[in-house]
Structures are given as C-alpha cells and as structure tokens.
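We begin with a single chain expressed as structure tokens, specifically the form predicted alone.
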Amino acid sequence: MRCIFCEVTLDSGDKCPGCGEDVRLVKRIIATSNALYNIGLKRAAVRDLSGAVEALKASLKLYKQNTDARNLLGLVYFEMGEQVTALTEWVISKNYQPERNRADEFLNKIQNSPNDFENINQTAKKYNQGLAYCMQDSEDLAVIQLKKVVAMNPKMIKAHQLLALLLMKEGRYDLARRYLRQAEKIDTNNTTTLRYLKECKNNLPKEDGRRRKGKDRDDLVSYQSGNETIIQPRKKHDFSSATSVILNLAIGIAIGVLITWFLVVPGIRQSEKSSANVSLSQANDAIAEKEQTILSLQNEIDELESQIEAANQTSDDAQIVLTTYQQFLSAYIAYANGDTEGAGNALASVNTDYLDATGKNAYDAVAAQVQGDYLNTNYEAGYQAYQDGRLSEAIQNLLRVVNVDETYQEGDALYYLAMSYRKNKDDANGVLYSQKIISHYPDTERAREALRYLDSLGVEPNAPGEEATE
C-alpha cells in the first residue's frame, strides 16, 4: 500500500513515513474497498454475477486503483457475455499497474486468439443490430438477429433477456421461459431475469390438479373399521333384475349385428381397396421428407457461407479495434511517464470511432490533461528554434500546435510558423499561413505585414474573414 500524497510505501503506523501525513482515513477506505472485493468474489463463486458486479463497482468507487477488483469485474463481465466491457476494465487495470498484472494474461489470451476476438466483434454488432430493429418496430427481424447472438454467445445475458421480452410480447411465454432459464443458470440472482420468469409463470396455463384430485375423491367412499380406515369405490345402482338382463342382452345382440353389417364388412372391403393408396402415400411422404432434408442442408450451407463471408469482411475491423486500444494505452503510459510530446503524438493517431462509450470517456479525460501540456511544450520548442535559426525544427514543432489550435497564444504560433516558412524559402506554405493570419487577425500589424509579403509575390489576398485553403 502506497501513500496517495508521496507514493511512499506505508507501514503499520498512522503517519506516512515519507511526508508525515495522517493516512488513517486512506487505510480505512482501502480496507473497505478490499472488503467489498471479497464480497464480490464470494458472490461470483456462487454465480450471483449481478451481485458481484454491484459489490465490485462499489469497491472501485472507493479505490479505483484496486486492480484485483477491476480484473475480477472484467472476468464477471466476460462470463455474462459482455466481452467488450471486460476488455475495457482490463485495459484500465493495466494502466494503473503496468507490471505483474493478471490483466496482461487475459488480454494476451484474447489477442492470440483471432477467432475469439472476431466472434466478440460479430456478437456486439449483431446485438446492436437487434436493438436497432427493436427501435424500428421490426420485432420479427430483431428475434432472428438475437437468436443468432444467443447461438454465437450463449453466455450473453442481455441477449437472452431481450429475446425473451420480445417473445413475451408475442405471447410465446413457454419459449421465453426457456431462454430465461438459460440466463438464470449463468446469473442466478439477476433481478431482471427473475422478474421476467415471474411474468411468464403468471401467463402460462395452470395445471388443473386440484380439480382432478377432488373428482377422484368423489368416486371413493371411506369408513372406519376399528382403528383402520377402509376406502373403496362407491356402489353403483344395480339394475340386475331378470327382465333388465334379458332386455339388455337383446339390445346388445341387435346392436352387434348392425355394427357388423354396416361398419365391419364395409371397412374390410375398404381396407383392401385403400392398401395401395396407403403404400403410395407413404412413398410420397418419404420422398417429401428427403426433399425437405436436402433443402434444410442447403440452407445451412448458405448460412455458413454467409457467415464466412461476413467474418472475412470484419477481420480487418477487429484488428483495427485492437490496434486503437493499444495506441490509446501507449498514449496514457507516455503521459504517466511525463512524456507529453509522445503522449500527444500517440493520441493523435487514435481513431475514436473504434472506441466504445467507456473507452471514449477515458480518451476524453486523458486528452484534456495532455493537450494543454502538449501545445505549450511544442510552442516553446518551436519558438526557441525559430529564434535560434533552426527553421526546420521550428516548423515541425509549431505545425503540431497550429494543427490543433490555429489561434493558440492569440495567433503567435500561426505567425511564427508563417515566418519560419518565409525564411526557409517555402513560399507555398508561407502564402498559405499568411492568408490565415489575414483571415483570423485583420486590421493588425501582422496582417499588414502578411499583405506586403503577398504583394511582393503578386498573390491576391483573401478577403478578411475568408478561410484560407490549402
């Protein structure tokens, strides 16, 4: 444990041995963070993943540098099928602890398995497409898309829940319950899953067991014989008088003769005639079944071919996403080591279109801290190089500043860049940045000096306020 004021390793005392600050509150906060981490670990062990996420987020809220809690949170997200969020947590953990961090193991495992990384990318795209279909009220297409997501990533709880919700809206509660049961096996205490299961239970038909048992009891009668209870069927009315027996026999014989004449004999004849038709129908059914099997196999082949084609198209995107995160990580490490210029150059190469919401937030936070130092460092270096006559070096440094902010230091960076180009005999760029001075700062001595320079070259200046073009 290190002091937050001077980074000196703390001992068992209440004062920092380096700066002498009172660190009792700091130790208490870190101890509470570790206790919440242990709670999250216990919940994850019994597959209470939602509870584990809640405890680990609370732990990181108290002490964001608790890399054990952050790595476990990434593993929990990964188990819940949210691999992109898990990668974000591991990248942040690596920023806080570059050495001896288990996040390296997790990131290297994914990086060394292109198929897994590609599957993560495909799953995220298909889930987002399913959400878009829901927004467009195309619920049938959303169901198809989400079924593909569940097939590709069976652990993605959000996909199970959204698919179940769409099926519940269609009234297919039995099928919705099946997907919710799968989600419940992954996260046993997810409140959304449990609420949806309760809704399915309330809308599914209930078994009429009580009524059946009551009816069975009506057909039985019980009485006591000593200490024993005797249960037997109720007695039926006995119509076994002699007249009734004879009459019933006569009626039965007559009915039997009629049934034989009108039903049995024609049935035998009809069975002989239809035997050929039955054989023909069975043959047709067998042919139809084989044709259906062939058609199903062909559809599966087409689906696999489309998946292969989509995988080939998105492999480059997956590599770009990984490279973007690595560039952002390099920028953060450079800034943490005091290399402002290296951090600024690295941030300039990051394409934020490939960062998710969490990654963009982290990028904005780092960029806000780096940009001021980056611009000031390059401006001072460029200005000093200009004063010393090192024009190429001055152009290189001042151009970095102007590309970010043309009005930096009230136009000083733009002015010295234009002067560096002019003294370096680069009239094309000298004209370009002189035009920018006229556009941004009309009616100033620098603008008039730029006009005289353009007039000496026979170049027509832009009107004040008109943007110069390259």
Contents of the next structure:
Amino acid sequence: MRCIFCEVTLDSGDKCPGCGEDVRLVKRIIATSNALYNIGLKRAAVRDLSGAVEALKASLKLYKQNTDARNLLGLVYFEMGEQVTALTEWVISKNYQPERNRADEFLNKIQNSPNDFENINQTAKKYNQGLAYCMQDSEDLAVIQLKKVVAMNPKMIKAHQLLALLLMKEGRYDLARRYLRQAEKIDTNNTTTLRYLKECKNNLPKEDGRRRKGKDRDDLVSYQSGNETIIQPRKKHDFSSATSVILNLAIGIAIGVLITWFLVVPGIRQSEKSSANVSLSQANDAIAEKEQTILSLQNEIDELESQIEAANQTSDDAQIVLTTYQQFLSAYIAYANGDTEGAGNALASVNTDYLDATGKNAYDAVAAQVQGDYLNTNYEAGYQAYQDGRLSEAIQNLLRVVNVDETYQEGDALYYLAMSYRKNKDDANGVLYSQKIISHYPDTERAREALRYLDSLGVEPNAPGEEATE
Amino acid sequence: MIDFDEELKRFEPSLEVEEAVENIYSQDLTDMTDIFKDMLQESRKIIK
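Now that you have shown the form predicted alone, what about the form predicted together with the partner chain?
Complete assembly follows, chain above in first position.
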C-alpha cells in the first residue's frame, strides 16, 4: 500500500513515513476498495459476472490503482464477450503498475494470437451493425447479423440478449429462450437475461405438464360400473418375451457393428494416418536437420582445407623468398671475393619478383657492378675458346653473355655464338642465332655471313626486324 | 410485458479496437483518493 501524496510504501502507523501526512482515511478507503474486490472475486467465482462488474467498478471508484480489481474487471469483461473493453482495463492497469502486473500475461496472450484479435474486432463490428439494423427497423437483417455474432463469439451476452429480444418481438419465444439460457450459463445473475426469460416463460404454453396428463390419460381406461367409475391401466402388449429380447439384442449388435464400421473404424484409420503423417513429418524434419548439419560440416571442411592451402602457399612463398635471398647473398659474397663469374651466375639465378624494395635496390646496385665484369669476362673467354677451337667452352661462355644481353659488343657475342654452333655442327641453334643476327644487324658483314650459312642449309632467312623463333 | 423500443434503448454499441485508445483517454478515472486530496488542499487554503 502506497501513500497517495508521496508514493512511499506505508507502514502500520497512522502517518506516512515519507511525507508525514495523516493516512488513516486513505487506508480506510483502500481497505474498502479491497473488500469490494473480494466481493467481486466471489461473485465472479459463481459466475455472477454482472454482480462482479458492479462490485469491481465500485472498488475502482474508491481506489483506481487497485490493480487486482482492475485486472479482474478486465477478465470478467472478457468472459462476457466484451474483449475490447477488457483490453482497455488491462492497458489502464499496466499504466498504473508497469512492473509485476498480471495484465502483462493477458495482453501478451492477445498479442500473440493476432487472428483471435481480428476475430474479436470483427465480432464487435458485426454486433454494432446488428444494433444499427434494429434502430433502422430492419429486424430480419439484425437477426441474421446477430446469429453470426453469437456463432463467432458465443460469450457475448448482450448479443444473445438482443437476439432474444428480436425473437420475442417476432413471437419466437422458444428460440429466444434457448439463446437466453446460453447467456444465463455465462452470467447467471444478469437481470436483463432473467427478465427476458420470465417474459418467455409467461408467453410459452406449459406443454410438458399437459403432455404428461394426456399421456397419463392414454395409459388409463375408465368405465362406469353402476354408480362407480372404474379406472384401470390399459392392457399393453408384453414385449419382454424371449423372442423380442433376442430380436432387440440382434438389432443392438447390428447397430453396434454399423456404428463401429462407419464411425469408429474411420476414426481409428484417420488417427493412424495422422500419426503416420506426424511420424513422416518428424522424420523429414530430422533428415533436413541432419542434411543441414552435414552441409555446415562440409562447409567447415572446405574452409579449413582452403586455410591449409593458403598456409601451404604462404609457406612455399616464404621458402622461395628465403632461397632468393640466399642466392642473392651468395652472389654478393662471390662479388666481394672478386669472383665475378660466380657472382654473375648467382645473380642470374635470383628471381627479383621475390625481393622486397630494399632487396631490389641492393640487387640493382650489385648487378650493375657485377654485370659489366661478368659479361666481359665470359665474352673474352668465349671468344678465346672460339679462336682456339674449343667450341663447347665457347658456346657455354657466349651463351651466358647472350642470355643477359643479346646486343653485347654490337652483336659480336651473338655472332660468335652462332658461328660456334655452326662449327660444332649444331645447326638448329646455329640457324636460331644466325636469324637473330640477320634480324637485328642487317646489311653488315656478319649478317651476310649468316645468310650464306643459311643459304648453304637451304633455310629461308627472316625479314630484317622479324624476331627469330626457336 | 416488455416494451421492445424501451428495451432496445438499453443496448449500447460494443467497443471496437479502433475506439479503444480514445475510450481509455476519455474515461473519468477520478477516485475517492483524488477527491480526498482535493478536499485536503482546499481546506488548507482556507486555513491559511
């Protein structure tokens, strides 16, 4: 219980511990509100919903923040088929007590079933339309509309009552009474329902009693014997003979078999079919789930394999880079020791694509210094070997020069290489390098010598500028 | 004997969802504690 002045929780004293106000009267008001809530609760428990609404409204008039009373009022309205009114009570309740409020539960249930919610709204609209038809004296349409409402929302008491009123106006008291009985089952003490039921009762003939009397008369035979009237039961045929018992049993068994065949067996079959369908659906779900798991595992494997491949590639690259730097280091050491040939050979094997910017700069600096010496040394050695007739050695040295620079010494290295091949009877290579001479240095004595060589072999020379092919 | 027209007047339209918000705001939620607080304030003004 909270103080209405400062919202501080009250203790058992007469003064508020927060603001010091006298709260005796406030406590009385709240206690009375609670007592009315209890009355409302008892009435709701015995389905006196109208009485419960009355008590709960009075409770809330005393203390509007009585959340229990407001939630129960909403619940009672809901039970009476007034779902939208119930919603408004729960929303107000939630506004007064946002935390730990049972209204949350009710509101969530409604929010979680949007179809039901839409149905509720449609029912309200149809009822209002029915009421509008009544006002416009279109009672036939109103009856049709209200029958739909009652079918959609069997708890809507006022729809039952209005429908019953219309039926009573048409003189169909029997049907009106049926709808009123349904309303009575929902709200036992509704005064409108009870008044209408009384009206039906007054206008319906007491058929049961008369039927009973008529039947009694049919069962009796009376006749005059002198001055006395003798009344005795009419003689009836005795159907309890053995034959009739057997006949009845046979009919009963036949009916039983027919009921079993036409009603029970299809039900069992349907049940088995449903069960099988459920099992099939479950199995399909399980398979789908397994497939999903397999797929995800396969993806995982693929990803791991690609990671391994990338790691291997990185490892290979790292190995190549390491080798490249080792080759470059060997070249540098050879150069530092004055071994130009060794340095040049080592530099030729370095793949500069794997050197970083610093390594590339160092390579360029060393290569620039080494290359001149390397080419010159090899050319001189190659030329000397050619002159001495050591053709294999000449080819080896000159090839090193040509591989680095085909234009070395204005094509001298190329020419002597071609001639070395020629003399060594390696015409394939001889032709290849001769073609290069003709192509790069036309109109020179060397080109003419190369042409004579090709002519002797019957090979068509390339046009000047055309690249020789191997 | 029931008077149909008089009975019909007792029936009120059902609240529709679209009207719910308006209905909440238009409700008179004054309770006894509000009246009591107002009375207390008024009486204190008079005493001052």
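Definition used throughout: the rigid core is the maximal C-alpha set that superposes within 1.5 Å between two forms. Positions refer to the first chain, counted from 1. This one's a predicted model, so the numbers in the text were calculated from it and none came from an experiment.
Problem - Rigid-core frame, C-alpha of Asn299, shift of 2 angstroms or more between these two forms - result: Moves: yes, 2 Å or greater.
Practice task
Classify Ala343 as shifted (yes) or not shifted (no) between these two forms, where shifted means its C-alpha moves by 2 Å or more with the rigid core superposed.
Solution key: Shift of 2 Å or more: yes.
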